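Just the one chain here, the form predicted alone, laid out as structure tokens.
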Amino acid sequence: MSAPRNVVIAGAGIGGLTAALALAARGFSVRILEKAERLEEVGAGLQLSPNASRVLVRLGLEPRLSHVAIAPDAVSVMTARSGGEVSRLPFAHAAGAPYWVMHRADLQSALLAAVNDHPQIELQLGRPVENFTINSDGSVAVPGGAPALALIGADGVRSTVRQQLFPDVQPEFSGLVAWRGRIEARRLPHGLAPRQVQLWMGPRAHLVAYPMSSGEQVNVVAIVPGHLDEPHASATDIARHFKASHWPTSVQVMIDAADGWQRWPLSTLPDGGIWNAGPVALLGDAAHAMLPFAAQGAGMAIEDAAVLAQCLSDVEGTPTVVSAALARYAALRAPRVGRVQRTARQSGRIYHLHGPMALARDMVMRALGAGRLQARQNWIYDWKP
């Protein structure tokens, strides 16, 4: 008689939750092991594009989510050199796959509510996975509950999944500083309030805004260099950065406007990724946490979990071959995944020159035009599970 299909999962984050759904669409059993007391908003805002999406929409999440995402028409690139449009990138909506932008928290309510729902999906808070057992049998042993097939880590960045696994892989400081904050819209003078994404690039910086909670918010996003550790760092020092390199008045309009202010720390871990050791793997920012600068953060959570999925969908309750599907996961996921993080630090690269180099580049893109520098996402944003 062959074992039950089930699956602990480490973390209810977005990626955590997103696998859970998409593995009890394919008839596991999921244990989801969460090890925060309750669910909260973790940080502010979030960009799905189409290849996140689309994931989403086929898990049947459309209908909780499209009330609370926006859909904006366009990125609109901005420059600091001369406070002007560089550019201005259509989004292109692929047929049942928008690009959506959403306060962090309606996509986590969102995934919560279905998971709640599913039969096939058991979440424990409070319970941390603070170490496993592989048996002899090739099955995994969390304490607290039955062994399962596989253990997948989806405890993010300090994820203590990957650190038993994989104790000599360490994430890396990047030596730049995410500041998150939101505006109310009704605070911005008339016209301020982005209608569509914003990327502001400038000396030794850059600042993203957009629309989130029916247009009622704005997230923005101000990534400056810093300290993995400032313990009296605060708001001001935001503003300061910005007016010091006499950014223009409205984008310093916004930064005085915003509160609730966190501080993140930008760390990564190797181009690839680390993913997996017999029949546990990891997922999310646990296997590659990146920057954050191709906006693909949850994106590639979510086409994790995707893939996971399929790659267990014909394990047949047999522990031992477990790891050979998991093998192939890692085996799809790492080159995809390696480029995004590639793409995304060349990105702040770009976004971060100064003088005559950001004279250049702005020149460069205007040059390019929209439509080539949109298709330059293409492979990001047509990919499909």
Ligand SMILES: Cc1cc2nc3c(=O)[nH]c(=O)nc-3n(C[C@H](O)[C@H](O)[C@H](O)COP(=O)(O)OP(=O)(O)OC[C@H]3O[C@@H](n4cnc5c(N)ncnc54)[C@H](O)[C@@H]3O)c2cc1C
Contents of the next structure:
Amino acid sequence: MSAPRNVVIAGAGIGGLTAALALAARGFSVRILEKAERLEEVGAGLQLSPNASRVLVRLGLEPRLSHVAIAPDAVSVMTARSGGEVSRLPFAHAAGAPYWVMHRADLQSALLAAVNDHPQIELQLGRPVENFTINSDGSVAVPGGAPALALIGADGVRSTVRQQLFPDVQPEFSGLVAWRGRIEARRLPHGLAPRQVQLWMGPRAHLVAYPMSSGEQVNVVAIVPGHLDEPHASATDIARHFKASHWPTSVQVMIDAADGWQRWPLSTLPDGGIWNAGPVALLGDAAHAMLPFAAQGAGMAIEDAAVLAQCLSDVEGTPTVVSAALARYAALRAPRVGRVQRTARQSGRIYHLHGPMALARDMVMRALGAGRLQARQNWIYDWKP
Ligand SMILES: Cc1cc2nc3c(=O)[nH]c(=O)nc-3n(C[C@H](O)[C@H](O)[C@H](O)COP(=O)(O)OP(=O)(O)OC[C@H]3O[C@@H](n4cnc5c(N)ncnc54)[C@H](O)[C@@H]3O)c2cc1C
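Cool, the form predicted alone is there; where's the form predicted together with this ligand?
To see the whole picture, the full complex is given below, headed by that same chain.
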């Protein structure tokens, strides 16, 4: 008799919720165990490029997202050196796969509603996965739960599942801190509210701003050097940082207009790590937390979910073939995700140049032109499940 096609997922973030929907679409019964008592996303925005939106559209989420997401037509790359635009890269909207920006809470609500509507998915809140056991028949169990074919650790950068599988792998602090704030668009002087994605490059820092919540709010993220623990850090530090480095007035106006600032020390995992062992695999930030400078962390978690479901779809309830399917998933994902991790690191170095190097960067970007700069992103955006 074959074992039931059931999977347990630790973590109901963007990765865990998408994986549950992708697996359920392939006929699996899924139980999501989430540590938090309530699901709440930070009041910040998220960019989802076509490689990720394509997966969400295929999972049937477009009707739930299209009225809350905005599809800007370009990213405007600005330099703090002169305050001018270095390049404007149009987002190529592939058929059915838009470049979306949205409030994180809107994405989470859409995923959550789809999960709650699905008869084969059970979500348990206030249920942390503290450890797991691999049984002699190859199945895996978490305390208090029935054996499952597979356990997916989608429990974020401080993953408990990863900690048990690979205790030596620890997140490393990057030396950079992201400050996330929100601006009521009507509080900005006329013409200053970004209608596209705005990327400001400057000395040892950068800033990203884009509309969200049907254009009523602007999401603003400021990346600055910092420490892991700064108990006395406050939002006034950001304004001070950008004033001291003589950033253009429009950036300073945006920073002054923002509120709800939250501080996120940026920690990453090394690329090229191992993501699976037997019937257990990691997904999303638990496997590959990266710097957010390619705006792809959630995108990669969403892609992981699609590939994981594809790899497991052939598994007909036999625990012995599950580990091979999970190994295939990791082997398919790791090279691409590693390249994205490296791209994000490199982007950060380029954005934060200062002095003559910043001047050279701006000249090279202008000389390359939007078409060639855009083409460098195509390998990310053109991905299809
Ligand atoms: C400033 C900033 C900007 C970003 N911008 C973008 C962007 O524009 N586009 C993009 O694609 N990505 C972006 N990212 C990255 C993106 O936010 C993350 O990669 C993504 O949210 C990771 O999702 P996840 O589901 O893997 O992990 P998480 O969102 O961390 O979810 C993990 C879940 O697991 C739960 N959990 C933890 N431990 C346990 C446990 N033991 N048992 C059960 N549950 C547990 C947590 O409560 C949480 O709900 C950005 C990140 C930052 C910091």
